[in-house]
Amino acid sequence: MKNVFATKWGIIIVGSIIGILASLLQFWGNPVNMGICVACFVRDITGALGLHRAAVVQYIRPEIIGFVLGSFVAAHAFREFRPRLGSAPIVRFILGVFAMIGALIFLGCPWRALLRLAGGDWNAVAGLLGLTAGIWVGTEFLKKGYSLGAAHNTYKAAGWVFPIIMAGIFLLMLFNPMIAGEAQSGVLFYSTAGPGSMHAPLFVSLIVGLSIGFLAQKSRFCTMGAIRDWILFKQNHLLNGIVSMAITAFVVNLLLGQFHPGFSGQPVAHTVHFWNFGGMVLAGLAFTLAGGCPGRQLFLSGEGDGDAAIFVIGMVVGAAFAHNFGLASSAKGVTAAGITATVIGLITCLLIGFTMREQI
């Protein structure tokens, strides 16, 4: 049976649906210009589990859980569930750590960069340029034989592990629900102010996440892959998806009064353009070396890819480090520690790119 979601119009429709749902999630309660941000939402989950104590960014985001479980359902429904593992797991973990740090220097993943732009935040332009630059550097390594090794099939049960973890976290939330005005409920932490306190209704968020996870698994939607394919092969198939996402989000924002153009005063954003650019150079390079943007890594983990799951776990640890050690940016700008971490991350990723190349 033909996979209509993987056709030209299929990927455009999927991107449009994601853009519409992201803007609606913002309208329904998610943070402004952050209807969906994979990096930020993974960071919030990390905080809710107590792995960092930044009180304003702690909440179990059902969208992230839905991404994994929706992909899991789609993969099983269409017999595409393929439990597999590759090589260099510690490298994939490190790439996940630095990808998260880079994203939190900019204050958003590629998805949020597009959504910030669609909401009128012109600071996102520097981030998107940085993302493109980082991906371009990564593609140069790919041209010269960079590889972390081929994946091999593994036990079916191994592919179930990460989706089960996600389902377990959701159950943890159900058994430890948020209590109005309380910063902790049972074993979980909840923000009472700031971005973490802003969220759409729980099951609305979950259904949106499940829907996007299902559609993205079938369409292979990936922001990093879109730019990589355009640079390497001049193919615009995946690019059609992310462009349609940005356009539809912009239109919905206009209709809902959520478009507020400018540089200053943008929510959860800063105007230090050099490090908006630099943070996303690091993130884009790490995504390329790892083989997918953070959303794609979640979708892959849902279809049994253990390598992608390792990358996501690296993102969790990166989020914990970013907030426990003052690396993450804020509306006031970047920190000295964050700048140092970005430079270390760039050097690390470049060393990985130079040293892990097959002879071609």
Second form
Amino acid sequence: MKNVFATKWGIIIVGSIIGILASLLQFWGNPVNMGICVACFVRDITGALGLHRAAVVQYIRPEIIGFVLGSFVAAHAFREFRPRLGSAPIVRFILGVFAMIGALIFLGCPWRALLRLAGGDWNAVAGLLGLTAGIWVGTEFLKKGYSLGAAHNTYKAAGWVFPIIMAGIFLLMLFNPMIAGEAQSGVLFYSTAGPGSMHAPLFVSLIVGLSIGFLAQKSRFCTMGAIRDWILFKQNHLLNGIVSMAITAFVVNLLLGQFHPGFSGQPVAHTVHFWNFGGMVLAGLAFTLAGGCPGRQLFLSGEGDGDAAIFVIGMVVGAAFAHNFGLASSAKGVTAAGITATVIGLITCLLIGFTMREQI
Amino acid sequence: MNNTINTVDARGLSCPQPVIMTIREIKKVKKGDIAILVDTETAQENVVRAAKLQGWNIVEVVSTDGNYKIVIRREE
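So that was the form predicted alone. Now I'd like the form predicted in complex with the partner chain, please.
First the chain shown before, then all remaining chains and molecules of the complex.
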């Protein structure tokens, strides 16, 4: 059976739906220009679990859970569930850590970079240029034989582990529900101010997340892959998806009065262009070496890819370090520690790129 | 079936490596038949898309037990 979602119009329609839903999520309560931000939302979940204690970014984001479980359902529905693992997991873990740190220097993953642009935040341009530069470096490694090696098939149950973790976190949220004005409910933390306190209704977020997870699994939507394939193969298939996403998000923002062009005063953003660029060079390189943007890693986790799940767990740990060590940027700008971490991350990724390659 | 067919084994590898390996083989052999082995539906779609873009015909895609064998051909 031909996969209509993987056709040109399939990816354009999926990208368009994601863009519309992202702007609507903002309208329904998510933070500004953050209808969906995979990095930020994983960071918020990390905070809600108490693994970092930045009070303004703590919330179990049902969108992330939906991404994994929606993909899990699609993979089963279309017989694409393929439990596999074993392709250099420790390296993927480290790449996840530094991808998250890079994203939190910029203040957004590629998804949010596009949504910031669609909301008129011109600082996103430096981030997207940095992302492209980082991906370009990654493609140079790929051309020279960079490989983390083959994964192998594993037990069906092993492929279920990460989706079950996600379902478990959702149950945790149901049993420790948000109490208005309280910073803690049972074992979970909830922001009472800042981005973490802004969210669409729980089941709206979950249903949107599940829908996107389902569509993205079938269409292979990937923000990094879009730019990578364009650089590497002059192929614009996936690019159609992210361009559609940015355009529809922009149109819906215009219709809903959510478009506010400018550089300064943009929400959850800073104007230090050099490090907006630099942070995303790191993130883009890490995503490329790991084979997927943070969203794609979640969708892969849902279809049984244990290595992608390890990358996501790396992102959780990266988020914890980013806030516990004061690496993450804020509206005030970047921190000295954040710059140090970015440089360490870049050196690490370059070493991975140079040392892990097969003979061609 | 030609037993000496050029074969690319990209099973277990994640994107974009199956496509890179396919294109590398295409550039090496320039014409004839190439068989590419992959083990995900995504890799199968990507290899087919890339081969068509390179001007190669898809002779067959055989799926067995979650593995895919794609045979591509260029005549002249």
